[in-house]
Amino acid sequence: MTHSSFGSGPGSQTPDGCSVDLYRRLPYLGDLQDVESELLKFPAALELGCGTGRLCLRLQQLGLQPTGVDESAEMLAHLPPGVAGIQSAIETLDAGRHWPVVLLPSHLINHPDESTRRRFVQAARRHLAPGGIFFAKRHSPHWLAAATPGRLGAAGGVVLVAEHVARDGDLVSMRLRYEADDAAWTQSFTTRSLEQADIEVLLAACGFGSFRWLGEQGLWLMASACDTVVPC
């Protein structure tokens, strides 16, 4: 099973197969709903892997000053007005400043490669201010185990269809098709199903503690930085 990610369709594609034109069309889908009450306590946030800034816009609406990180200049060009953008891969990010909140949304914590997951968490730890909070969102293991080819839903005039689903242990590979009236895109990727304990072990090794899982499905992890950073 390959771990590569790639996409197709009109417009430019990012290295991980995301279509810039597609992400410009997609609306905010309530991704932060389970953590909004906690986010309201802070003045600013850094979002890792922000894309075109759908979550950054919601952070603005909640009263936070967001900064978005993405390796795609094309994605960053569509950030909402007032949102600062940093072009960088998450793993190598060195912004030279710290934030009271760092978010790793979009199931990036489920990256199939363990070393990449670790580097994502290390980047979050490097940029978290003293007393700050790290939020990471995982895939639902139940959904990854049960997903089959077929229509998954629709939003903002875009229909989402799973064209292919394959499993190899805790690795799940999918090819998704996004269909609009005037265009269609595909994205193929592999993700790793992770239990809460798997993620807590990783974060603890990288200097985080005080774990708290939020939401009915327990998909968002809220963690604070320990005083002593333990290299992971």
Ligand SMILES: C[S@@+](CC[C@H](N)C(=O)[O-])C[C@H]1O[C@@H](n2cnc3c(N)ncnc32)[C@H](O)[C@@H]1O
The other form holds:
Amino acid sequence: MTHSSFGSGPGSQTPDGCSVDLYRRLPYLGDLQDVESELLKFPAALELGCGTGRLCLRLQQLGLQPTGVDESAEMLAHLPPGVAGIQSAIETLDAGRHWPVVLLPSHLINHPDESTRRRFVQAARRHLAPGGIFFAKRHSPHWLAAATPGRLGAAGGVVLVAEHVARDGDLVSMRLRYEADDAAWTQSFTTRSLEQADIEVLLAACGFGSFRWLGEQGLWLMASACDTVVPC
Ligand SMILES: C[S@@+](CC[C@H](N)C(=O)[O-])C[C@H]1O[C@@H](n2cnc3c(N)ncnc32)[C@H](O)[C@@H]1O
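The form predicted on its own done, now the form predicted in complex with this ligand:
Let us now look at the entire complex, which starts with that chain.
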């Protein structure tokens, strides 16, 4: 089954419904806080699904040399100075080099389609240097189970409102509205609630091991590539 995503509002939207103008405005909101002390140990990182480079900028501030991958040229056009960008779908990425850190943030691991999740993890594995670490951030299953329409919070001058929430087993479909003083955007998407064990099974099948979950809620996963690579 395919699950469509779309967005609306001023400026352009990516295929997964993110608005470029919204991400240009959003500041760093501590997204990497749970893994920053680990990231500091490395000289460079590849971020899969980097958007305008909000997190790449933070990586740069932490002393890593960031490279960002995104399928949207409009997003990549706004990368901070000094951040290298690669326009590609994550699934088909073939950058021809390896990084000591590969990040899959922004809950992309919760993609509703099993085959796409697997291709994301395979792309991370293909681009990880020997001894490198893969970091992935999942949605909180508790949050996905509890979220109801209404105001969810505010950050960086943007109010976040859930306009629509529907559930079908472990699939959760939402329409989120982002309200700034002078503009508003929506993003509609479907995401799959995943327990830690679900993600560990997927990563193990793609040649990863040594799993460590970080943060109070255990939403960030660190994984190493196994010596013997098992093809997915
Ligand atoms: C929610 S935004 C987050 C951007 C950035 N990580 C941040 O936190 O600011 C997700 C980004 O991932 C990109 N993206 C989603 N799926 C992708 C895919 N399959 N291949 C490449 N880019 C993808 C979108 O174009 C979008 O820019």
